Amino acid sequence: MNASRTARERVRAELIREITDIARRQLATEGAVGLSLRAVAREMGMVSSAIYRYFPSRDDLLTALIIDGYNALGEAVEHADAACARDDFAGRWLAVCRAVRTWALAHPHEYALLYGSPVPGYAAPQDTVAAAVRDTAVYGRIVAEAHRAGRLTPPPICPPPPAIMAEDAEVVRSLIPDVPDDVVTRAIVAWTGLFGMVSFELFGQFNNTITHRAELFDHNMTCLARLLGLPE
């Protein structure tokens, strides 16, 4: 009985897979609004009717999508962490924002699903939420590893953070843990820096302006480390 389900389950899991990698070539073609339940179906060869009892709705495979690219993502940035030096807080933050860019040039759909123009008519459950910070916990690691060893000195050309932020800031902190507001939103600073740059490269603005796409974005990081404090 215990084979039999285990066998069953197997059989669920390379359907389920199969399903994901359809509906990942549909958002290459169709982008995530054309993302069709049907049309999986018709692709597998599978009757539409069956394909509800893996995915009931198109939302629910949407966050399925979601869900794999940001743990695709998160894990990219993990490995690119795990590979520097711990105490090499400046080559960790560039290590990490080239696994962010490499792993969206080579999966731009499924960067676009999850940070391009919202799909309307959809809202990501909270089921999206742990694979989603998977990469801004590595982030916030190395910031407040970085302020527990002393290492991080923000050079004084910001002003402070707002008062009326201070709210926000300690919701920030659960990731970038006993680190104070100011480090706070230089954080928030670098880590919409990282993602601007990389959508620029990705979804055109940079075409017929920036040919040294890699050079300018090593450039900006560095940059941005800097205004972090991170040492040199």
Contents of the next structure:
Number of protein chains: 2
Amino acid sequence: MNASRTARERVRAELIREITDIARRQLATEGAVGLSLRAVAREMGMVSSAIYRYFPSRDDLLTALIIDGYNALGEAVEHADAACARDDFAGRWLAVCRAVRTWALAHPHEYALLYGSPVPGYAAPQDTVAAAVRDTAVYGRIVAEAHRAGRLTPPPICPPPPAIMAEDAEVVRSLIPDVPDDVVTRAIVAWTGLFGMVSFELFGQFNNTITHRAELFDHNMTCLARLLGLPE
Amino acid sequence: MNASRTARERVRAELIREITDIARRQLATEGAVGLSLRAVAREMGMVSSAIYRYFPSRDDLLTALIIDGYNALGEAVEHADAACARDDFAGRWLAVCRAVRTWALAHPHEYALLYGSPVPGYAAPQDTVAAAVRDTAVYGRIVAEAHRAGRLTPPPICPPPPAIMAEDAEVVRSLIPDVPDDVVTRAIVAWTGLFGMVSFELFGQFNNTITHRAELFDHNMTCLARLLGLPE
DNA sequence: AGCGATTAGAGAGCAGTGCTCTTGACGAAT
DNA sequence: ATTCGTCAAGAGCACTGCTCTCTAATCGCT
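Can I have the other form now, the form predicted in complex with a further copy of the same chain, not the form predicted on its own?
So here's everything in the complex, that chain up top.
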């Protein structure tokens, strides 16, 4: 009985996989608003209403794609970090930044789904936040390890963070353990700077303006690394 | 004859204004994807097809809203800058940053239209880029004036910008005149950092994580100002 | 003042969407 | 062998952007 149940479950899981695959392909070509359940069904040779057996609504399909996207980006970031020497903290940071940019350029619509304007009326369920921190954790680990190794020497240019932010830092601390508050705030500056840069490039803010984007990206990420206090 | 022509033109302009007003209100409540020409027509007591006399397509209406948005943001930024002492460059930068954030929080959907994921299949026409640089010009002016006044003393932490970027800097130079390349690249770091921060807050990346957002924002913008080399 | 040309609005209609409900068939457990 | 839950299918609702045709009003000019 158990075997038969899993047989049914298996074909069900296979169908869900196929649906998300087709949906991801559609997302890549048409974007999030062009994602159509009917089109997915058509491509599968199903009738549209049958899809609702597997995803109760379009938003649920979007949620699945979002989680997949966070995991794909997280994986790319983890690989980039793993390929570096552990004590080359600046190199790890730059590798992580490049991995984010490369993945985003390769999957622009998925990136937009993760870091672009939220789809109105769509509230990201709690499932997504777990996947969302995957890449952030990598990069928090780099900062934390650099700090622990005594290799974090931030230039004395930032004002001390307001005391009120200690609580927030508390929440963030699970991602960047055992670092002082001012390291946390600098890390947030670098973090938002990274994604601000990638988003600007991807969302067209550099059009007609900046052409040597890879070079500028590397340079700016290095500036942020210095602000963070990463060595070299 | 001129008067009568303008009579017709006037009612036409009035209707266009009314359409964009209703559309903007709809945008504010429903978001860009919820913007419906039929709903606008319904609210105006018109039939849907009549709208097409004024906006040949939904994208054209969106374009009008985008241009209006850039101008509204630009105006807010200009006002914030104008309220500061001309030689208080750090104060002007922070005021501009706050103006962007305040405007974005007050008009989240419009901000998303300007700086969020681009609507797929929608290519921003050239008209929008002219309006888009309005706020950027303000902020480039602050940096340029600080540099000209000899008040720009960037900390020696950034590597020199790659020579290849000189051409890009050339293009940007109209917005930040008469500054060396490394000032331009630092300015881009600060610029992307500002919008990266605002976008993260608005697009939900700080949810369940950072609560004292105004304080963190001010602090981080000050860090970026120091990186830029703005005094005080 | 009146006539021809231009413009505005109304309505029907097409193709597409997300989603719901009902119907009939199949396979598994009793 | 029969009951029961699952599944695909189809019809249908309300909505979208957009195009067409037709009518009525308005404007410019003689």
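Residue numbers count along the first chain shown, from 1. Take the two forms, superpose them, and find the largest set of C-alpha atoms that agree within 1.5 Å; that set is the rigid core. Only a predicted model underlies this, so the values are computations on that prediction, with no experimental measurement involved.
Residue displacement note: His219 has its CA displaced by under 2 Å between these two forms (rigid core superposed).
With the core held fixed, the Cα of Ala13 is displaced between these two forms by 2 Å or more.
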